[in-house]
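Quick heads-up: it's one chain on its own, the form predicted on its own, in structure tokens.
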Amino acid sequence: MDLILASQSATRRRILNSARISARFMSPQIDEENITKSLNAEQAAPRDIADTLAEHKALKISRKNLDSWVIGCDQILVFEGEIFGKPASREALKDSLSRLSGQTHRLITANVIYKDCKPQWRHIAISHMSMRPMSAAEIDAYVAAYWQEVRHAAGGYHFERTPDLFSAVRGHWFDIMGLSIGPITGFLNQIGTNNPYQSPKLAAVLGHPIAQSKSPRMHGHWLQKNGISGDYIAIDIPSAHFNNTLNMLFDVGFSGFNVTIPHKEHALAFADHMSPRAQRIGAANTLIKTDSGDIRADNTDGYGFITNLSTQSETWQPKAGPALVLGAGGAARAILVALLDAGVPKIYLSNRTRARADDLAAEISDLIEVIDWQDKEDVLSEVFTVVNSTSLGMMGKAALEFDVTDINPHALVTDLIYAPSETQLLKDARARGCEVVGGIGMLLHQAVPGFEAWFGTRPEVDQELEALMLT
């Protein structure tokens, strides 16, 4: 099937591509700000006009292939019977934000196939989006923050980019996002297909910030490989919106999340339901919503954690000797706990910060010792496995002073940093004899488990994938 997206934007041609459909891309060229005044000055309803406009699109490409599929697309937004479009400038930005803050609007998104310049097949979304209140200061913050990204884009936002300016939305995620998938690929099945399309499933990383994550990169690497047709995106949401922006990315379609800094403890504390080793550690990074449309919370650090050590050591042993952990953030708080339940019989736990390394202790294990930052180094000796949990060592951030001299060379020595890939605790660790594994591996297997539950094929962790998240 020789298939064509008369669109060359960006996101409509990604969500094709998480659909495994393959299509060329060509753009139309239409004017559509002049069919828009003249459907206007004619009184045509808004979802006539977005239809019009979508159906212009596919028609002229068609012409020009007779014998393709043409996909025409068109999305506009009205609130209170206006049609809203590009903001001008700044100043027409925050405007439209202003108008539309604390009230709802709709999105309508009109999708038409064409061949042999004639219509096949048409669809028409509407999306209802209710904007939260926003203060002039939000707002010009957000115009100071946003504006170059935003100024091509109807009514000033890009949902994908900040969700959290919405209180409550009823539609889709990709009818929202301005091409029909769903609908799209049940057409196209019923036409004819070799290989029956499927609509993606939807998964994503929450934090705040959340520019820097490679988690997207893994997990489109793994649907890649399986032929899956699915979409992983990072999604920014600040504290303070985060149960609302949860709730309504559930309800637009997410199958589930991750979820990294500063939001562990808030996705726990919001699911339904929670594994034991959730519960243990006291904050969730996975978030799968059910069958039954419940949400359950797990825990996956430490099992990334210990599968890294296992695959990629053959003689560490757990219940050999005791271990010391650097650090009191949340990785250590789920190192603990997995490294106790794999039968290290005593950990010793230092921390910069002493009094929140003696309150994570009392909280999970009287089989945790804290000991003095500046003494950290006296028990080297005796211990058999060493993690370094905290961000010293870091490309950026400050070295970590750490004197292995004295450390016992059966030890097995982790670090979770893995930029640098080897760090210099690792270095000095080796030169004394001790076996060192980085820390990339507990990034690539934590993830295993949320992507088989949200995707349903268990990806596998390779030197392939461990090669791409270091480059």
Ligand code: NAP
Given for the second form:
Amino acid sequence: MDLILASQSATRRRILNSARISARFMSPQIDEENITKSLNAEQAAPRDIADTLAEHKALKISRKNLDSWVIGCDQILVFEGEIFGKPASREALKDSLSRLSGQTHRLITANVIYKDCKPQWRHIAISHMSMRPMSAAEIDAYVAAYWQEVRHAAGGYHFERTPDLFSAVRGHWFDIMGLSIGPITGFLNQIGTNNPYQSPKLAAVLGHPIAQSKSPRMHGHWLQKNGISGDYIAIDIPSAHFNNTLNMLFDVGFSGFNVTIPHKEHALAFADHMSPRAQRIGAANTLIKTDSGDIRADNTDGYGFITNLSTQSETWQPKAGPALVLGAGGAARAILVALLDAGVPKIYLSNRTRARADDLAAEISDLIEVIDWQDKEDVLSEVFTVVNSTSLGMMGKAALEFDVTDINPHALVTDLIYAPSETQLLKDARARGCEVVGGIGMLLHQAVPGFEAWFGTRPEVDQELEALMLT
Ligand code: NAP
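Just the form predicted on its own so far, so send over the form predicted together with this ligand.
Next comes the full complex, this chain leading.
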């Protein structure tokens, strides 16, 4: 089937790609403004305006591609009977947001499919978007931060970039994004395809900030490699709006999320159920919507950490003797629980801020002995596992000052840091005869259970993925 999407929108192209639908993309270049003006003058209903614009686009491309199936689409924002276009200036954006603030508007998404210049199918989706009340100062800050990005967006927002602007949404993610991919796959399956298309499943990583996250690259690779209809994106959510935004994202169709700093504890509190390991760690990095609609929290950091060590090392024996863990932050919690579960008999814990280590030890186990930061080298001759879970040694951060002269050469040394792929700690330990394991494998393995739960396939951690993630 030769399929053309009559749109140059990168978002719509991504949606089709995520459904594993191969299509050509063409820009219809119609005069949207004048068509809308004349339809408005005829007092056409907003949904008819969206539908007509979608038709014009599909028809224009269909005329030159008579044998192809052509998808045309359009989306308009309607509030109090008025169509909101792209804001012409910063002031216009402020006006638009102050009108939409605290109110519910509609996004009308029209989809048509043409063949041989005739309409074959159409679908209109209406999403109800309730924006939370925003103060004038908040609007000013939003305009200062996002003007360049949203100046070409109707109403002046991209839902996927700032979902926290909304208090409630009734609709589906893909309709809001501008293409009703579920109904489109349904129609394409009706007209015949060897491999039925499926509406893409959705997952995301949530954090604040989140732009640096490598998770979309990893999950995108697995989706592509396994030919799965699905998408995985990064969404920035400020802490103040975490619960409400999360509820909304589940409502619009997400199967689940990875959760990172600063939301891991909030994510645990948000869930209806939690895995025993998430409960023990006191934080969640994975949220899964179950078949019954409940939200289950898990923490796979410790699983990723242990799987990394056991797959990279043929000799590591957790029970051989004590471990030394440097750092008492969020990652250390999961590492301590995982090491104890793996059978490590005793853990020395050392952190710059001793009180933080004392609290963690008291919370987790009396098998953890806290030692002062300046004494961390004193136990090196007796430990069989050494873990750096501080951020020291990371590219662009301060170095970890750590003298490994006295290290037990039978110790396995691992660093959670993966940029650089081999830290100075690992280099020094290797020079002393120790086996060393870098941090990238933990990142890859911790992602496996979530991907399997959301997308139904257990993905493989291999060299190809590792190389991709280290570039
Ligand atoms: P976090 O909660 O912010 O904790 C940071 C830790 O580093 C704390 O123990 C902190 O000590 C210590 N630290 C920071 N600056 C220091 C300095 N100048 N001197 C001494 N100690 C210092 O971070 P996290 O979530 O635990 O993550 C820690 C590291 O692990 C990060 O580099 C992160 O990227 C990495 N990580 C990797 C993976 C993976 O999959 N490979 C997973 C999770 C985390 P204080 O308590 O004294 O501040």
